[in-house]
Amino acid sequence: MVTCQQLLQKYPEVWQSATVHPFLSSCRSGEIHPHQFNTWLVQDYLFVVDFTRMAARLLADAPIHHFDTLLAGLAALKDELNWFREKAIERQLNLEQYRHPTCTEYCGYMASLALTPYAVQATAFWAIEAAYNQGWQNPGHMVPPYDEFADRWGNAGFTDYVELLAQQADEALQSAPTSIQKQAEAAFQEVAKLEKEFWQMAFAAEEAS
């Protein structure tokens, strides 16, 4: 049986590419350019909109005893979307923009997971949250104003939530046939690839002329 921890151990380089990136280290040092960070903020808001839809679909397929954790996550996403809007107002950013192709690809992948078994969805959902948790933790303490963003996804409470998601994914995988476990493994790798590309999208953003 495959588990979330085994996936992390089996694909360390893939996972590192998803959670360690110059975008994040530049946030830590304060050297990130405003246009790079603002690109990330807008596109991540658009991503979270579709991630919320993924969370709702996951809940629809989940066993009842998984509801508490998933509902708590949905409630947190409500607060997160409102928080993004507040940050956008502070930075005078328009959130009603077209998605970058990288964001569009990621959102399309999340939507496609609705056609997969619950174990695959749960593994991918955990991987997405885990990537943010570790990504914002790994660089260490960040300078203001980026420390607020790091704390949102790197705090101990969020880490505990990610662990609960891992436990639920592991439970679903335990009873899944080998073919579905392989799908979950592929989903983990795809999430890691898309996470790397998302950081790179923001880091490579060009300043508007």
Ligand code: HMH
Second form
Amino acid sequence: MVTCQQLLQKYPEVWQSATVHPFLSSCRSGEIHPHQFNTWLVQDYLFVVDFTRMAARLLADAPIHHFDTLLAGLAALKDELNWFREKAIERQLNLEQYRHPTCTEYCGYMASLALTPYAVQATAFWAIEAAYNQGWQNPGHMVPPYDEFADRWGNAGFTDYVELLAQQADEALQSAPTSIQKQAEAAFQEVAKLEKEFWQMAFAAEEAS
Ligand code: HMH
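Which structure goes with the form predicted in complex with the ligand, now that we have seen the form predicted on its own?
Below: every chain and molecule of the assembly, starting with the one above.
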């Protein structure tokens, strides 16, 4: 049987590339350029819109005793979407933009998970939240205004939530046949790849002329 913890141990390089990136270390030092950060912010808002749809599908397929955690997660996503809108206003950013192809690819992958068994969806959902939980914590204390962003995904309550998601995914994996466990393992690797590309997309953003 495979567990979330084992996936992290089996693919350390893949996980490292998902959670350690110059984008994040430049937020810590304050050297990130506003156009890089703002590209991330707008695209991540668009990502979270589709991630919320994924969360709703996960809830629809979940056993009843997983509802508490997933409903709390959905409520947190409501706050998060509103928070993104506040940050966009502060920075005078228009959120009604096209998705970058990298964001589109990630959103398409999340949509494709709708056709997979609950154990696969739960593993991917955990991996997506775990990537941000670890990624924003890894560099250490960030300078303002980036500390607020690091705290959103790095705070202790979010870390506890990610642990609950791992427990729920593990439970689903435990009763899943090997073929579905393999699918979950592939989903973990795909999420890690897409996370790395998402950081790279924002880091490589060109200043609008
Ligand atoms: C790209 N991955 C990406 N954005 C996020 N907001 C999260 C994960 C966590 O919700």
